[in-house]
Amino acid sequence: MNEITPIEKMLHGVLDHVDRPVAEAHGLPNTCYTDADYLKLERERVFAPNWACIGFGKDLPKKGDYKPVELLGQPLLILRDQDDQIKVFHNVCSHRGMILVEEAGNTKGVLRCPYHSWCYSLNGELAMTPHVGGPGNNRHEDVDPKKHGLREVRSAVWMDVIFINLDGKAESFEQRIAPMQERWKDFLGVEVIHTGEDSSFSFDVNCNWKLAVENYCESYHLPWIHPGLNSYSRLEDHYHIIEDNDYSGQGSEVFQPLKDENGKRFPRIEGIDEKWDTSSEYTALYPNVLLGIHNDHFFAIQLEPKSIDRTVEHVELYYLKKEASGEDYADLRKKNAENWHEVFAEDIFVVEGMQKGRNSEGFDGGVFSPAMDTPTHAFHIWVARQLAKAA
């Protein structure tokens, strides 16, 4: 019988405390934000069995592009093959376990291991094994190339966001994304257009990744943390979004499109529900991607956990009409990026402050506002259920 670890012992009963009506529930305990051993368990039970975000298609615009990434210590390789399809593999040579790719690049042919020059096609097939049968003999009857290709990871791309299911056992991505697609059905089939460096920025934040999710999916903090935003999109103009076991967040009923001094604004898509004339929505798609939709632009934020108390937030802005990518909209795109950078930067001291607070013996989970914290409570329930499901 396997011995119960201290972390697993601590987690016993967590679901019972979290998965209650919001007025009776407690939040996840401090250990879930401060203990490195817990993060290892989270990789196995929260990230690996689900569809997690690892990057964006815009980083691999051409056939043959490849980019190494990590997910909680797992070295992975994203590439765009000759059929223009994005694929994900374990970034390790099947020969002696050498990391295959250290830096992003492009190849017209194969990926070559720097150790013994074993080479792989963009489909992950083992293509060449130099001297494997002795000097000058590039084949050996006991080394079957068909059995020693790169190990592919289940992957999917949606709204340019790249998702993977590391353990290969999750429901299909189509099933996973269906509730989100139904909610945003007006935007199905719309091309999201990334315009390069002017639409990308990141934050290296000293907090656990879950705190970034919790802060993002509620509007309760707006009056105090985002006074500029709250001046026109007030607390009372927001509504909660909760989809059990999928996502939670908030919406605003008073979205105001960005305009320049001459009243020029980004082109918006036509023929969609009139609610989007004045509405915008912001959801946390569990576990680690934050999304925002408007009638003229879209953004996605990948939360990359670097350690138990450090997270890199990769922010990418997209536009919904090709005209917005033109030079005549460059100044407005710059202003849009600056505005969002300012809003997201305002949250840093909050999530870092909550991280420090998780070291306090006077706090261990906290309570929820029954009226204002239901999206955050929904996320806590989701995490607790993942932990309990795999136990």
Second form
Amino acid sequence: MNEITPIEKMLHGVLDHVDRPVAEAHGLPNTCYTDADYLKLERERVFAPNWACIGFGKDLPKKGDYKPVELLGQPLLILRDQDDQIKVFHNVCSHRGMILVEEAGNTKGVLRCPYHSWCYSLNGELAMTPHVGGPGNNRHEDVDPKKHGLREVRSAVWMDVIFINLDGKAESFEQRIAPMQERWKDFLGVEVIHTGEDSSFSFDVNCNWKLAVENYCESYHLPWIHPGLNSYSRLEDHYHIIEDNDYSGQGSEVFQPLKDENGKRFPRIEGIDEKWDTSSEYTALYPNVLLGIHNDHFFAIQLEPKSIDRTVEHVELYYLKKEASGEDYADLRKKNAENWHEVFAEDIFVVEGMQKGRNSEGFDGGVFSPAMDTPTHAFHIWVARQLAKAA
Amino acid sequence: MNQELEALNDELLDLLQRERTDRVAEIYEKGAAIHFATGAVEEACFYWTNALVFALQRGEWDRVERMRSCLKDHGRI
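Other form of same protein, the form predicted in complex with its partner chain, not the form predicted alone:
Next comes the full complex, and the chain you just saw is listed first.
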């Protein structure tokens, strides 16, 4: 008789284990954090059928710019086309499967495969097939260029964050983003401005990507892990944010804008709900992007899973008014980036510690505080439901 | 990137978008010359190769030979 694998065993009970009232629920089991084979399953059931983040539009500022990326081993290519639209393709030549591009750059007209120089236009069409019909003959009746363009992946850009739906079967992006957009409708249509290197940083963290989500969406840990933050934004100043099956996180009711020694702050956007005078919100948009909104700046963190126990966190800060991108705000931007860097760095030992703990036979998912851990529980339910969907 | 090259690249994108490939090889060759003049041999080879591909496509055999020769001089073919 075939032995049941740890993954099959886990799948058998995961929904029942997790998707129940918070007081009775357990967290996702250790297999979801430690088993390399499980990651393949996660790609199929958690990432591919949903809208996952793979990068940021600011990395492709000009028409013809491209950037190779990977999503759990899938080689992809982000490209800004002639109409200034972001497109995503599988990063592979239709001919012999050669990787098309290995480094970011600009197409300067066409994407040319380095192997046999098959060329693709910016909309992915196969444009050139030199010698395909024999030396000097660039056509062959059996190789129809219309059938062999690059394979496009459904993509969308929202607040400069690039999302893809790998299996092409998810709901429309408009439907997917609607609840988040409704929550942050005051920021709809606001141009988010990235100012370059002073607003980008990353962390290479030894933890499963889900631990970064779990830690981000609860405020329970603030008093112990973020003493600086907690000195003005206390635990009791926070509220939970939960949108079932979509996102969860936390908000603060005592947002204080960063100021320099002269009291100068980033220009804020006006005409929005007065709630935003003092509130800021931090949500994890499932599966892998963490967002933060304030009346003067915004940030997005792409969680790039590298392996079952390694994640790269790409942090990008954006400003909501053009003036903030000027030289006279350079010092304040630097300070803002330093502050957020410090806060996010404080979380590293926690997520790495939880990763180590997931190897313990004395733990297999733990419990949730019914008062403080509901956003984390909501995320676990979402993951468990994705896993169970195709089971 | 210098302005001349930027203008060439914009023109390339525009022509390719409109599927007007008649001048594409010529423009790539021009771009290669600009890069080569500034010592950017890698970039020049990139443009020469694209010029070669488009010249082949259109049967511009003089240009094909010229591009082959440039690439051969730099150990590319």
